[in-house]
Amino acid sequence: MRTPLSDNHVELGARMVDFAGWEMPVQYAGILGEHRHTRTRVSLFDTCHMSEFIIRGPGALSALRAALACRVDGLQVGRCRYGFLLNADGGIVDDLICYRVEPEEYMIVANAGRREADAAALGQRTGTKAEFADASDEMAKIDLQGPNALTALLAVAGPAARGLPYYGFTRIEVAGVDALVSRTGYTGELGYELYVAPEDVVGLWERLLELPDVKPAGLGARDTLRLEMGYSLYGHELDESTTPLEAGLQWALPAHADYVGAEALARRSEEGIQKRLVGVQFQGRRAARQDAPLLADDDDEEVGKVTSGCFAPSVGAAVALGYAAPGFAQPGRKLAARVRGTRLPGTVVELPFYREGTARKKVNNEEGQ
């Protein structure tokens, strides 16, 4: 599948790859440069492949309260929250963001590769209580990310773009196009995600790239940026056999226990967690990739596996996320990764690896929540 921006990527010299069934740009001028530009200025990402679902009607809140492991109680119009769609065993069908668009209307934004599974589960769980619609084909999405993102947004949207708190959103006109703009992102930097009609996204993309500070960035930089922040990626850190408890994401779970998977999570919590997500920083630049064994420092005992790894440009060292047995998950614990017969020595560290991100910075007298 191709996004409405595919021809633009090719014209810009992007290297295109298959990602979750979509033809997507992995890089333009180079991953390292795009990563650094996002950390220091502002980059533009095509995220049109993401899935969007609408749940509306008088029963929308009660339907989502049961369908999602997400703190929808108390969610105000104009705010959004991170959460999960779980299976009956507490495993993660997908991770997502829930937007309260109107008092009786919510939007769920989820991963591209999980669209069919998400639609089936959400449709089944909400269908008798509220109206459910897969709106993915009716929306396009691009992301402005970087410390100068607000300056870029103001240049094309004017003062209406001011005042958004972290995980807040609004509907405004951007470069003459009606848009839902949310102060969210996947890079750790100040950022805005722009949802528009598919027929409007090419013109908006081109207008934003006319700004002197804005450059395009691909999936490669998106991955190194999120990994430096310790953000989980579905299919790597998250899957249907992994729970939010194991992934260290229990903070996103609701206080009530009425949602699908809640009983299983309570049972697993009582029985004890068998693996925990850890961040490992290595001594050199060589990276351990997905499925590389994690070893106890003093022998070859396998105590876990790497789920994602790369050289982290903003950290200056190779880093990895992975799952390890609880006894080997404490910060300061020495671990090694085995890569093609070579041991890469490393240390478990507290996440995130990179701590200078601007995502929550105070802007326009609004403090991120």
Given for the second form:
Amino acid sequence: MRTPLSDNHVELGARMVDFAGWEMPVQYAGILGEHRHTRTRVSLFDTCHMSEFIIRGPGALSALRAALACRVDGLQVGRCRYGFLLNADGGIVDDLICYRVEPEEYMIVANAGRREADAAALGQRTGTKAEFADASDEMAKIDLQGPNALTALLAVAGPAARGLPYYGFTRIEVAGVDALVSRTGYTGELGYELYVAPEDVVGLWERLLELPDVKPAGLGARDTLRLEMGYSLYGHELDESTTPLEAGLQWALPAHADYVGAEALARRSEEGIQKRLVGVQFQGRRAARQDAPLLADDDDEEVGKVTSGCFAPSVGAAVALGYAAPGFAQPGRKLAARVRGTRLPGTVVELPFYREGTARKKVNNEEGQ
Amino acid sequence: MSDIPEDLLYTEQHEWIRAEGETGVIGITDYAAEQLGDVTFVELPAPGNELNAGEAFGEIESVKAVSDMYAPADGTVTEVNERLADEPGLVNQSPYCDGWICKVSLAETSQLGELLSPESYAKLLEEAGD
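Now the other one: the form predicted together with the partner chain, given that the block above is the form predicted alone.
Once more the chain from above appears, this time first in line as the rest of the complex follows.
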């Protein structure tokens, strides 16, 4: 599948790869340059491949309350929250962001590769109580991310864009087209996700790239940026056999127990979890990649496995996310990764790996949440 | 179009070697560096290591990929490019000069005759669709 921006990427000299069935740009000039530009200036990402679902009607809130492991209670119009779609065992079907667009209308944004699974579960769980629609084909999305993102946004949008708090959103005109602008992202920097109609996205993309500070960035940089922040990626840290408890994401769970998966989570919590997400920072630049074994410091005992790893450009060393037995997951603990026979020494650290991110920065005296 | 200097010999796995008498300087080609993307780590051999023609002698890593480096000829490593430890990006910026990998004392200079000429390497890339 191609996004409305595919021709633009090819014209910009992007290297295209398959990602969850989508032909996507992995890099334009180079991953390291795009990574650094996002950390210091502002980058534009094509995220049209992601899925959007709409749940609407008087029963929408109660339907979502039961369908999602997400704190939708008390969610106000103009705010969004991170959460999950769980299976009955508490395993993660997908991770998502739930937006309250209108008093009785919610939008769920989720991973491209999980569209069918999400639509099936959401449709089945909400369809009898509310109107459910898969709006992925009617919605395009681009992400403007970096410390200068607000300056760039204000160059093409009115001052209404100014006061958005972290995880707040609004509907405004951007470069002459209707957009839902949300102060969210996957890079750790101040940034915005812009949802527009597919026929409007090419013009908006081109207009933003005309700004001197804005450069395109691909999925390669998106991955190194999110990894430095310790953000989980579905298919790596998260899957149907992993729960939010193991992934260290219990903060996103609702306080009530009326959602699918809640019972299993309570049981698993009581029994004690068998693995825990860890961030490991290595001494050198060599990366331990997915499936590399994590070893205890003093011997070759395998105590876990890497789920994502790369050289972290803004840290200056290789980092990895992975799962380790709970006894080996405390920050400060020495762990090594085995990469093709070589032992890479590292230490469990608190996340994020990169601590200078501007995502929650106060903008115009507005407190980020 | 990739840069393919006239004074070097090449392998099918995209290494180059410059023969200077009994010594050979080894690196990876502009094409290989471009294909890898930004290099983030080079596993350098240790001085004294024996290299065997056609066998892997180290790894080179970019943000997204890991690739073996293959020895163009038999020889003993005499020197490695220490700058690559902190500046692996030299392999992208200057694959034939500052981004060299190691120097070897060649076991048999006659072996070099089996390597690809610049013309043959250019043809290989052409066939690979570059």
